[in-house]
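What follows is one chain in structure tokens, specifically the form predicted alone.
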Amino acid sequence: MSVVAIYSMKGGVGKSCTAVNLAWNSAVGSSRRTLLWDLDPQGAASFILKGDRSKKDRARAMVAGDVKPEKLIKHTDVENLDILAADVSLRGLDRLFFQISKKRHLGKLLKEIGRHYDRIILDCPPGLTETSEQILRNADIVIVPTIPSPLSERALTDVQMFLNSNSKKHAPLLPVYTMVDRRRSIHNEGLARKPKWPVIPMSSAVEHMTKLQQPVGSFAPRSPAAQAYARIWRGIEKKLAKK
């Protein structure tokens, strides 16, 4: 089992869409038993995969150990892909980690859940918090969606500086340019600075994900965005194979 975290300090950078589409490629393209664990209380990934049907706020209780994961994990419409949905109770997740004072708590949960899966994709909450620190320590790869603009790139630099100043082991960060509009000069300047970074183009197909509640690969497999997500996932699989 390998853990791939989709993380950013900033919101609005396409993080949840990236998580959903990479999970779809894991399940469909690689035929991996895949779980998408939505840890963002906004629950965008849960909505897209139709996993937000529970009216009870139990996501935090599951992390605390009061609810078994199998009671909350749901099958999706995609073969090989399950969802552990978010709810608003996750707003208190940082407080929970602080209260229980267990730095390896999330790692133990991942190990328990991972007995049934080949890949776990984490849609992480934005910000540099206790939750994100635990994720960075326990993921095998961290994908960082980044809009090609100075503020978004600055947020990535802040995370890198934080990790470099921390002696504890952490997963490698793999930046991905998202929502790229080549008609904008500021985006082209960003692409010129980092020409080797993977690129996910601005796409109407991605915007339709929330309306159709499907990953892009399900309804627009030939779109540039779907092909970009597929290429990125193939690169992730190659890196995991070298572990």
Ligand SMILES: Nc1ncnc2c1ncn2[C@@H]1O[C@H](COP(=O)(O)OP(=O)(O)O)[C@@H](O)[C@H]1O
Given for the second form:
Amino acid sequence: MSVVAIYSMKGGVGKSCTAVNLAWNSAVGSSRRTLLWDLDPQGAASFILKGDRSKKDRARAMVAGDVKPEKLIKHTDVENLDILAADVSLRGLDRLFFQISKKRHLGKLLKEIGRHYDRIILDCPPGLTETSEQILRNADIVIVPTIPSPLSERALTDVQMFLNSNSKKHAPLLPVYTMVDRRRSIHNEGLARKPKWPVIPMSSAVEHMTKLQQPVGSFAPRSPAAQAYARIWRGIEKKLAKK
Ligand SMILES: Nc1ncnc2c1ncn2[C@@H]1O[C@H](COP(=O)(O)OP(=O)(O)O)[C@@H](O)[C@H]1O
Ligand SMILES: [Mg+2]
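Next up, the form predicted together with this ligand, please; the one we just looked at was the form predicted alone.
Below, the chain from earlier opens the complete complex, with every other chain and molecule after it.
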């Protein structure tokens, strides 16, 4: 089982859309038993995959060990893809991790839940918090969606410096450019600075995901954005195979 986190210090950069589409590629393209675990109380990925219909907010209680993960995990409309949905109770996640004060807590949970899966995709809340640190230390790969601009690239450098500032191990950070619009000079300048970073184009298909509540691969598989996600996922599988 491998854990792929979709993380950025910033909000609104395309983390949730990336998480849903990479999870779809894992489940459908690679036939992996896949779980998308939504850790962001905003619950965008849970909404898109129609996983957010529970009566009680129990996501935090599950992390605390008071509710069994199996009680909250649901199948999605996509074969091989399950969802562990977020709800507003996750607002208190940082405090919980801090109180538990066991640095490996998330790692243990991932191992337990991961017995039934080949891939776990984490949709992360923004920020550089206790929760982020647990995620960054326990994932195998961290995908960092980044809108091309000097400020976004600086946020990535900050996270890298934070992780390197102590000797504990962490997953490799793999930036991908998101919402790229080649008509904009600032985007083109970003692409010229980092020509090797994968690119997800600005796409109306991706925008429609929240209306249709489906991954792009389900309704627009030939769109440039769907193909970009597929390419990025194949690259992730290659990296995981080398581990
Ligand atoms: N490639 C894209 N093209 C167009 N719109 C996008 C793209 N990726 C994300 N969006 C839109 O941008 C907004 C923020 O995306 P989201 O994935 O929720 O970001 P985050 O999880 O980082 O907050 C959403 O309205 C989403 O529909
Ligand atoms: Mg999000």
